[in-house]
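In the block that follows, a single chain appears as structure tokens, in the form predicted alone.
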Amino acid sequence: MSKNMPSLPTQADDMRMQMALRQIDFGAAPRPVAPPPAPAQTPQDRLALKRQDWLMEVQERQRALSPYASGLLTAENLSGEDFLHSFYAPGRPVLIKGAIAHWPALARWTPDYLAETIGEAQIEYQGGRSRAQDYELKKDKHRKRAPFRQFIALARKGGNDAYLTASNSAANGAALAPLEADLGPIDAYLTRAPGMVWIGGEGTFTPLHFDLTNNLLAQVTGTKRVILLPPSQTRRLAHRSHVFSEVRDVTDEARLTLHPQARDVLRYDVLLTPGDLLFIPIGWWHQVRSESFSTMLTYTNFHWPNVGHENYPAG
């Protein structure tokens, strides 16, 4: 191995990364710690922020000169080397079509099959979401336990109330282990560490946020609508709470009335269908809505360093 080539993450590194994502869970609030009082913002501080926004706007206009540079690219049979150089290292999203179309899970993971395979095993999921808007920020309040078959019955009904998410992965590893046989490796981009399962009915919704890791979404069954916004749009998104936007949903007219600056954001609409992979780089805003009963996995165990969550200024 060349001395200039970074070493691959170890299995322990993979586990720490996945645990970090579970704890963060697409924007989970950090444990309450009394922060030191923030220093008063000086005119120089405000000017520095304005200059930062200016630079990001200029860079976005520069990319807009080229459809290749500014567009969301779609690929097939993308090699690991091309993925690294064209997308992972530059922090650019890409939709990789049909990459896992050969997995048995695509044909098997119907609600009936899942209920029969996992049966009465106790699982953890996110419940009571429809009664609160801050269900992602305060997800510990929404952790519920039930036999898996009972959860599937709730998910079949649709709506946003019951959702098995990445934040439940640590608790559900043993119960969902029988499903691993239906999956396959994604060796071009990932180590062999397991992914984090999402299962939910039509209408489950994750509001607008960014993540503190690079993520690879693997759509197994059903379809999901993902809306992506580059980091350059942050100043339009009322970013006041951890990694969440108070806009919540850039397609909701009521929210846009409250936050009109978000109406003209640059955004990319992606329909995830069975067999697709979507790479979402760290810091890219996104919201996700299931358009049918859906199963998906999130992976963070890339062959290359996946850092950022350790020193995020979450205060």
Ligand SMILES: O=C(O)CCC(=O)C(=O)O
Contents of the next structure:
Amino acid sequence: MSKNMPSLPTQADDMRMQMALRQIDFGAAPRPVAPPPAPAQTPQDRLALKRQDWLMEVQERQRALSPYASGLLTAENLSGEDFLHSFYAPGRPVLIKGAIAHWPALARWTPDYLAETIGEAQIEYQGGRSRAQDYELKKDKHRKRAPFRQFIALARKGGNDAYLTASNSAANGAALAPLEADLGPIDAYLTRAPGMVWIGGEGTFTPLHFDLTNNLLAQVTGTKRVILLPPSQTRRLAHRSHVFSEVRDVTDEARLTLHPQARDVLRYDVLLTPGDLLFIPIGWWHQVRSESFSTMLTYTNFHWPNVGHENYPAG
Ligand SMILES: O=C(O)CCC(=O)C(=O)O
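Structure of the form predicted together with the named molecule (previous: the form predicted alone):
Once more the chain from above appears, this time first in line as the rest of the complex follows.
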């Protein structure tokens, strides 16, 4: 596995042995996708949901007994097989240091280079964010267009107002295509489908939410602080609209005063630096703050099924 993980040198070997013992299950047909559960209507339904939350918390406490089963691991040179067995299939996050450090983009993607390369091409970004709290939930209201050079000038200023995010990627594919030459493949985990570009200044903030896919974040320029919380913490996070938490920011004292149950949540703080990959499994809560001008890509095109979004009970 990783030369950075001296406490777990035999995990992959153990895993291979266990898998070999279970080979008999490998040919089994995939299980059909269950229909979304009916909404809780009766007091018994609501009690059943509370019991589900209870079980998730008990299981989390049990996982904490072992570093093999819990915590946020950091890896280097993680093979596709080890990524699948130790992280992707169990739905466990991992920070993979330096995995894309060799990409030409790492040395090139400064604000000046980006502005020169994309120039006046029209792009879409998320704007007017500092006047709103719900800019992620109402992302369509915040779609703005501008020549790329103008957007970069906004991003250089810093703050949370302007951010080019994954939700703009469908509109920006052609305009940002020249940047693809600066990237490389991540063949161990992903197919060759393009990633979604994020560009923003110091201070962009993505509030607490989870995604409906497994995601791989690839940090190119600058640093980001990512806070990850396991799905077992959901009961404490005022999950009321779509995939968002009303807590918004577990580091903000004012929000914690409104939502005191979120004060002692189990969380993992990650500093994402250039060259790193961060795997965020489906359903894991996260919030992200840029500490500097930042560029990043996100990918969902894993070699393995990435399902769940198609039958999420959206409410
Ligand atoms: O980097 C960010 O600001 C947010 C990334 C994120 O939350 C995601 O990809 O789901």
